[in-house]
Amino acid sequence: MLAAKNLKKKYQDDGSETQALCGISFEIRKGEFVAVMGPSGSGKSTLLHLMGFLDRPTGGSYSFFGRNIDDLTDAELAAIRNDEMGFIFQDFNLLGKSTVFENVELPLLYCERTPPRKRKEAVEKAIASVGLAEKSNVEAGKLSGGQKQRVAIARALVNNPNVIFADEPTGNLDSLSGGQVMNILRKLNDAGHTVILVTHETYTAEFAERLIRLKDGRLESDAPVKYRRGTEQFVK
């Protein structure tokens, strides 16, 4: 579904140059649910942003589902994003002052494959999914911050997108409402949808089935979640 080849990324800021990424390579499949970590400036976010078709990459190759980034407009780039991609970052992006069916309605008004009669029903089964059914006519910004993600998870699956990118999606959450964020995510990939995190929590990234280190830019490690959390699963 997803491949990266020899992917690089080069940050150019008052003469100075900086690499954010040297030529990394990996394949991703439908369905899968794969943590990405590192520390802090080891390229984690720059290559979810390019997999999300946020930025352009300095060098390499990315495609998503055959389709070469390099041959795609910005408008069919944005196309994609906002027909088979959702996103969900750690401020949670909501619009305070709107409802939570409005913030979750939101990409659904830009999106050619809904049609307008189903939007309601579609947002009302993402809310619901999350479990926030009772909250659909109150302001975002009048949640918590666990159910202010909830609300952004429900966001960022109302498209039934093919995948779902979360960065930091429990940074700016305790840690019930952060597993309760982590379990919705599970089961979202229980049902299908390919789930790419990007975390520096290792107990976040337990609840992946794959995880990818990076280092200064690098590859470090590719490899199975040695015990999955949540389902007692353990690879020997």
Contents of the next structure:
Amino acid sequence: MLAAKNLKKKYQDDGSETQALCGISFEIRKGEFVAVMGPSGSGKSTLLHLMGFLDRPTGGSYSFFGRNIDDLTDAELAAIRNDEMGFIFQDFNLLGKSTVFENVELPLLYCERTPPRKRKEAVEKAIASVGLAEKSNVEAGKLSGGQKQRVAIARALVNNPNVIFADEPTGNLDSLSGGQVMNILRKLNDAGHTVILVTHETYTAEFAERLIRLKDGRLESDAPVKYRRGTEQFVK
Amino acid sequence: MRFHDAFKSAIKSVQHSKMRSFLTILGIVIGVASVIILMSVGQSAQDYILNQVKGVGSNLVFVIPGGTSGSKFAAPASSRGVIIKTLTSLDVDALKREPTIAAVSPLVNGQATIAYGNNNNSIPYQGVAADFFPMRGFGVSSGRIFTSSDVGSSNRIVLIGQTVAKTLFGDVTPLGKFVRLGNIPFQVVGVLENKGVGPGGIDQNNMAIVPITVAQNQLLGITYYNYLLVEANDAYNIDFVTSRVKTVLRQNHHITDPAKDDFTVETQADILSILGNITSVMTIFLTAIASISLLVGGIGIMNIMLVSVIERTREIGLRKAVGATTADILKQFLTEATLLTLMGGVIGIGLGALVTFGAYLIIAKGLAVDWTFVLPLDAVLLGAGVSILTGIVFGFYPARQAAKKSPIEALHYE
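Having seen the form predicted on its own, could you now give me the structure of the form predicted in complex with its partner chain?
Zooming out: every chain and molecule, the one shown earlier first.
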């Protein structure tokens, strides 16, 4: 379970302070597909960074399957990110001059429990699962936007994580590619992965089963999605 | 992150920016090559000089006028330009009576113009006794050497080196011809064998040798000697002979306190030791200067690595997001810097060896000097070691800068 209690985040920059999160509480159970929505500046990306152990809160508490962020060192946070989390970013964050294989392999380079001989198998399986087996040796920078995001998804699931964090995964994609990406996320959720999706697009959020709305750093609503979209219904 | 993965990652990074990598390591290449060249050429020069001295003969003792300050490496006063007249024929006669000594040859040195027809040249000359030739292993390629009778009769005869013969006579045989040395006519009786540079730094092909009596009385107008060459009797240990030479000279010069010796006695081993030390110090000094370029190269590496860290901020953020720790990033960038400098070191060693070999071909083959090609193992190890150390030292700061970036700040870097 992911549990946030009165979670706060304040940024300080050149003497000015910005309160990005003003005390948010919620719980997310294993296997849920949760969308976090809100307008620009609402704090949704900040929340995802805290949930994904990419940043530390300035107030309140947050625990990831029983482990409180405040009790963990940076190295322990890195190990949990590597072992139990997968990240998908809006702008893909691929190594453009490296091949698809090398990009997907990246998390495994830091994974002590996956011996080098098992890496190849895991990487090929992840690439095949997003339908890019034939692009394995192509430089990531030469792929289309949709293909790049699928590579990012393969990278996110190569270590078979408990939770996948997706930050505006369809933001830079056309309808067709966006649909493909959302279908993959939906299938991953169906396979048992917890998926936490940050988006400002309602039609993307409606792929989730639960919708958390934020506004000005506060929780506006937290409710199930009334009309959940099917896997073929992605239209921008 | 395993070292193997960090190494593979570093190789890929170098491959992705070949030109930049090449320019980055250029400073290290030049630095290491300079160190290799100076150490190798220095070693060759040292070997060459020491071989020349060894060629003089290990059973020879040199007596030089003037004492030293007592320090092992202090030069005798005469070598500092002070004219000392203490070595005379009385010393030679006394030494010749000593049973531990097989032969004694006094020497004087001078510089004069040698002329034949319209050709002339300023050359060093030596005045020697007849014993000098067998003692120093000097022979002639044509003509004859002096006899004791030539020296005793003050015959105006001269032996000239190969270069002198070529300069003055071209292809004509000089034997029997009269040349003017210091405006005094001398008959050429022989041309010396081809010899290199002697222990005193004199090109032995570009000099003349005359009987010592003629040199003293007619060319220089002196009664003392510049130094004595003493050959030990093979039946005696060289150190014992040295002590006997000192005892005889002290008796002759009425010296009771060895600290007040007005002469210096040196063996070939002493000279080898001094020359070895001098050439070693020179090599170290020059290598130290060359090492400055390694420092400059290292700063270049640091500069480029810092730029690379800034350019790759998002990559660092991504790596941290997927599980890289601070230590992993530090290891990756440090490996990259070290790989670059090691490559620079290897190329530098190769380049240095190539230049050294080129120098060997020019000096040994082109100039016909007895020069050897030496690539000292310690120079190679030093070059490789210093290049790795440069990578670690100058790569650490940029790697540290990369490692301490927060993952989220790095991911959002524009």
